[in-house]
Every structure is written in structure tokens, then in C-alpha cells.
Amino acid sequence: MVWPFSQSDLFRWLHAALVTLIVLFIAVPVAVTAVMSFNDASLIRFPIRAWSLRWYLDFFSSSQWTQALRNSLEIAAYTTLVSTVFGTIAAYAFTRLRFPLKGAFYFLVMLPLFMPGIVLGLGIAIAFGGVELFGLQLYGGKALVVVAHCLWAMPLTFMVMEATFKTFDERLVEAAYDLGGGPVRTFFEVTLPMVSTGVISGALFSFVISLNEFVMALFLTTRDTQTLPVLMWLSLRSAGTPRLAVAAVVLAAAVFLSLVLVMLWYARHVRKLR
């Protein structure tokens, strides 16, 4: 029997169908949530009988919700900074240096990534519940949430940077040393620019992970430091208003904006290399 299409055409169609299903799986919930955020009703319900910006005005005029948004962005920013710096340094050390118990340290770096958030959050809350630093209570502060989020964000950055450093041409570093560059100057002027794509990718992963993390933040924040996902959860238990849809749209917009900025930077970086 002769098929009217080739095997390559079949795989191409299957690939297109799979990609379409994945896009729909991601896009449909986001689109439905965005539509529901314009509902004028007091509760989330479908179909929408009246359209309004009521809940957007309610969200951005509420000090509690805007403060939670600021907390989320601030914690995500610090988590991104800490995870990117230490993840990059750790990956550079693991790919360039030899030291005892290297395998054990690698296991310890990656272990938090596979631990449930409830285990990490509860453990950190118990361990640091009564600890003070410079007279300040650690529990309930943003710094402790940053530390908790780094337990997930830094291993991701480490994996990205480890793969990046393994593909890096070490001869460029040797050439910089031959031309009189010291280790620190060579790292910042030669190595870091060459692996900047990996650094930006790792930073994006860290930011998204921290911005959307909920379980550990639920254990470690108070009313003044709670993040937007935590406030959404607490509000959902009392009343499912379209304000929750607005908060979800705001979180999604922050992620998409970050992705767009990274894509624009990457496109500019590629043009410079050409």
C-alpha cells in the first residue's frame, strides 16, 4: 500500500500537533483567567454578564494587595541576585577545580531542588523561628524568604551555568592570562561576557521560581511580608472574587514581561555577535 504522504511529513504533522496542544494547554487557562478579571460580578462565575475594570481598580487601590505585589517583586529580585551570583560561582568552581568530596558537594547543592516545599518551609520555620540577627527577628522577614527561595532557585542557576561553562572554550582564558590578565579581571572581562546568555537564563529561572513560589512563603511570611501568591490563597479561602483573577493576570504579566526583556536582550546579543 502506498501512503499519500512521506514519513517525514507524518512526523512534521505530529510535531505541529503536539506543539499546538502544549501551547493551548498553557494559553487557555491564562486566557480564561484574563477574561474573568474583567467580570463585574462579585464572584467568579461564567458566563460573564457584565464587563468592567472594577476589580483592576480595586486591586491597585488596595494597600494590602499592592504591598503583597511589592513584596513578591522585591523578594524575587533579591533571590535572583543571590542565586545568580552564587550559582554562577559554584558552577565555575565545579567545572574548573578539583577538590575532595566533589561528588558529595554536588549532591548537597542539588538536593533542595528535589525536596517538597512544605518540608523546606517547615524546616526553615522551625530552625530560624527564634533566631535574631543584629537585634532583628529573622522569622517573618523578607530575608528569610529569600534564603528559602534560593534553595530552589540556586540549583537551577547552577545547572544552567554548569552546562554553559562546560561548553566554554578554555583557550580564551589561557590567552587572556598570557596577555597579562589576572584571574579576577579575566573572569569579568572575558569569561563572564562569553557566558552571559547562561547567566541571564539562570536569572530568569530564579526570578520566575521566586515570584510564583507559594508553599515556603506561606510558612515564613507575616501579614506585612506576605507575597502575592500567599495573599491569593488566603483570599480564595474566604471569597473567590475576580480580584484573584486580576492578581493572577498581574503575576503572569510580570513573568511575560521578564521573558520579553530577556528575548530582546538575546536578540540584541546575537546581532552584536554577527
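Small disclaimer: the values here were computed from a predicted structure and weren't measured. For clarity, a rigid core is taken as the largest C-alpha set superposing within 1.5 Å between two forms. Residue numbers count along the first chain shown, from 1. Compared with the form predicted together with the partner chain:
- Relative to the superposed core, V23 undergoes a Cα shift of 2 Å or more between the two forms.
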Second form
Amino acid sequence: MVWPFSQSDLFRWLHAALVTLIVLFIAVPVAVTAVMSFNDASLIRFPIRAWSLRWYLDFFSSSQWTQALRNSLEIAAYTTLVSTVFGTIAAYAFTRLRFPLKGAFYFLVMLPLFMPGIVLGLGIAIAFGGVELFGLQLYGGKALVVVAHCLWAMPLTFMVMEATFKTFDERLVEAAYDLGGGPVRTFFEVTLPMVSTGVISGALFSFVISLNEFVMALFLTTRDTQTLPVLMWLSLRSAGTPRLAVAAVVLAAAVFLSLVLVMLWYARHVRKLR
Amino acid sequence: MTAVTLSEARPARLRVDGRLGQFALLVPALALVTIFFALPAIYMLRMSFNAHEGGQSYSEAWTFANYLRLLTEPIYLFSLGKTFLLALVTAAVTVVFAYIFALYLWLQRGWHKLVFLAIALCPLLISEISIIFGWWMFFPNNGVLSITLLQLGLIEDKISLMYTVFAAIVGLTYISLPFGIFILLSIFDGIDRRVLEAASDLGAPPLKTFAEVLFPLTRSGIVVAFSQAFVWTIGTYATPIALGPDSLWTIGLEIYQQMNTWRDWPFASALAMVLILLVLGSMALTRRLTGRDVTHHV
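Mind pulling up the form predicted together with the partner chain next to the form predicted alone we just looked at?
The complete assembly is shown below, putting the previous chain first.
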């Protein structure tokens, strides 16, 4: 192995020690939360004397918390759908077309990703706060949260897909046209399967971002539509109980589960390609 | 003759409706960012010149009062300064941690590398609120840190690091660390590792190798990682108030306060404009320093 500081064992050990510290730093909040979720006491206290699943039971029997979880999953699902479709088709056209202001288009589409959630949330809240659509109040509804989350998720899928389409062999599309395939059919039967890994990764990013986001959701939801991270934040600000630890574990489990599903899909996909 | 017309006619027709069709594919994405980001941003810009009187959220006006208030009242100037400083310190700590970790990752191979990649990915997959909650149980009097140190006999009395600037920086660094690691790793991966061998063969001591070989090669990555962490911290809302002292009142918090407690839309908008300017400013600066766009480099 090449080691930059191979002459000096001191530096080598120092580097390893620092990396260990960073790993510990990353592990601390995760470990503390996971351990606390199995606490039996009604308060957050250390050291933990008795273990139980009581707070898991409490979480899943509370209609307020399960409703928040359902809201989160629903909003994340729609965000994934919208941002993946919009990001993918835009990236497809973007890599194939040359047009004036192409750089400006890229900048505009990517910019929201770098904007603080509080700015995006405020903008949408004051611009759409009083807007009614078909007699329905937009503000406080899930649709507005979905578009807000898309402002972060879509640039990401666009970026991933742009990189994917750049390496895509254009001659395959031409071959499909020569064989009589129309643009739509060619897109679904030739192009899309070739870039499916990019699409799935983009979708995963979108899902995770939406599931975890809470500043925009805090601005845009009401008691009925609030997401799990919003409810967690509000409950942390009043009084933390071990229920919060369970909520954090449930949220992480949802993310982890989607990651595992994607990896299983990827394993199957690779096998199929062989 | 017929063969020629066929092969010429088909691509021509395809090119025309194909091009138009392809432009149509750009429309949904463009519409989304225009309607829900660009137009609200322009609306906020207009709103920031409105007045706030009586019980209404705003009244139509053209005034610089909001910006003057921001630049003359000490509490807002302090808040702005503190947010700026907090973002600078967090970005610096993030870059140092990310550099150490990315350098290590770069030198690993096989499953070992995969494990460390997974560890680096971890903070990215966890919600900010869960991260806050984790540290919220670690730092206080009766938290994990205090109890552990007490049981190890390292301290006599319980200690608390909760509600300190240190705790806030720990939380913020945790959030921006994975971005820093991946940005720097992408730079490291483009470097030929034999330059290190060459440096050590020529007898360069480790610090000299870093200063004269590694640092110049990774300079742009350091700038982009710093800028990224700065941009993500400058608009922070939750972490500083949950882990830091009450005096650590950031611009993000002030915006929320102005919006939800005082219903002062014009002033909240002016504050948001300052944040947007800071983000754009640091992006422009990064571009000047590295010749790269931050947007090309997440």
C-alpha cells in the first residue's frame, strides 16, 4: 500500500487516530439514539437501567405519530415521482440539445439546491400563502410541501442524470430510429433501460431528502399535514421523551429500507446484464 | 434515387419534431424552478421594499426602511455577524475533518474502503432533527458524555457542554461533513498516488509532502468543500438554537421569528435577500478562486 507518510510511523499513527476519532464522532448520535429507543423509563436518563419495547408500542399506537409518519412517506413518494420524472427528461434533452443560454438554464435549475430551506420555505409561504386552486387552500396542504422538496430533489436527479446521459452512446438511439422505433418508444425501450441505474439513484436521493427535510415542512404544514421530522422538532422543543428516539429510529429505518431495496434491485439488474 | 430521398427525408423530419419535442422535455423542470423558486424570490425582493404597519403583514410601499433597520439596529448586525462567523468556523472545521477522512479513504482498497465510504455516507442519510436529538442526549449534565466521564473517574462533578457554541458547531459540522468528504475524495481520486512515493523517495518529510505536493493538488477541492459547508451553514435554522446558547441567534431563526411571531413579511423578506446574496456571493468567490462552478461539484 502506498502511504504518504510512510517514512514516519508517528504520522501514520496520528492519521489513524484522527480517523478513529472522526468515526466515533459520526457514530455517537446514532448509537445514543438507537440505545435510548429501547429504554424502559419514562424520561431520558442515563445510565439506562431497564430495557423494553414500550416506546415502540407507544409510537405505533399513537395516531398523531403514525399519521405524521404516513404524511412523511406520502410526501416523499410524490417528491420522488415528480423530481425523478422532471429531472430525467430535462437531463435527457439537456445533454442532446445545443441552445443559447444553456449555461443559464443549468444554473437556474441547480440554484435552489444551494438555497437555505428557510429561504425556499419563506418564498413559497408568502407567494402562495393565500392562493386557492379549485376552491382548495394550497397553503398547509401536502402539494406545496412536495413542490418545496422538489426544489432540492429535482436539481439532484437532474445532476445525476446529466452525468449519466453524457456517457450514453447516442448511436444506440440512432440504431433504434433506423429500425423504425418512434421517439417515445425508443426512449422507453432503449434509452431508459440503459440509464436505469442513474434513475434509481436519483429517485433514492429524492426520497431520502424529502423524508428527512423539516425546515420547509415546518413553514408549510399544519397540524394535520405535519411530517414526522416536524413533529419531532416541535416535541423536542417542548419536552424530549424516549418516544423521540423511537421516531428517529423509525425515520432512519425507512431510509435504510429504501437503500436496501435499491441495492437488491441493483444486484438483480447487474445479474440480468450478464 | 428513391433510396436517397428516403434516407434524407426521414432524419430531416425527425430532427424538426424531435428538436421541438426535446425542448418540451425541458419545460416541466424549468416551470418548477421558475414558479416555485425564481418568481417567489422576485416576489420576496419586491416584498423587502414594502412597509409593515399595524396589524397587517405588509402594506405596499417603496422604502429602504427594512434594509436600513437591518444595517443600523445592533441586534440584527450582531445576528448577521454571528451567523457569518458560525458558518466560517463550521466550514473550517468541516474541511479539516473531511480532508483527514478523505485522504484516508483515498489510500484504502477493497472492502475496507467500502466500509469507510458507508461510514462517511451515514450523516447524509440521517435527518437533521435526529442528529440534533442525538447530540441533545450526549452533551447535557445527565447526558452520555457526563455520565461516562464520571463513571470512568475522569471528572468529579457532572459537566455540561449543552447550549454552548461548541455544541452548535459539533452539530453543524456533523451535517456538512459528508459533503466535504465526497468533494475532496473526488479530487483525491484524480491524483496519481505515485506523486507521494516520488516525494518520499526524494526524501521529503511528511509535512513538506503535504505543503508542497498534496496541498497544491487539492487546493480547489478545499475551496469548494469550504464554500459548500459555508453555504449550507449560513442559512441554518434548527441546530444553533437547539444545541447552542440563546445568544446564538442566527439569521435563519430571525426570519422564522419575523414571519411567525411578528408577521412582518417585508423584514423577513429583506433578511432572506441577505441570505440569498451571501450564498450567491460565496458561489461567485469560489468560481473566481478555482475557475469551477460550485453547482458542478456536489
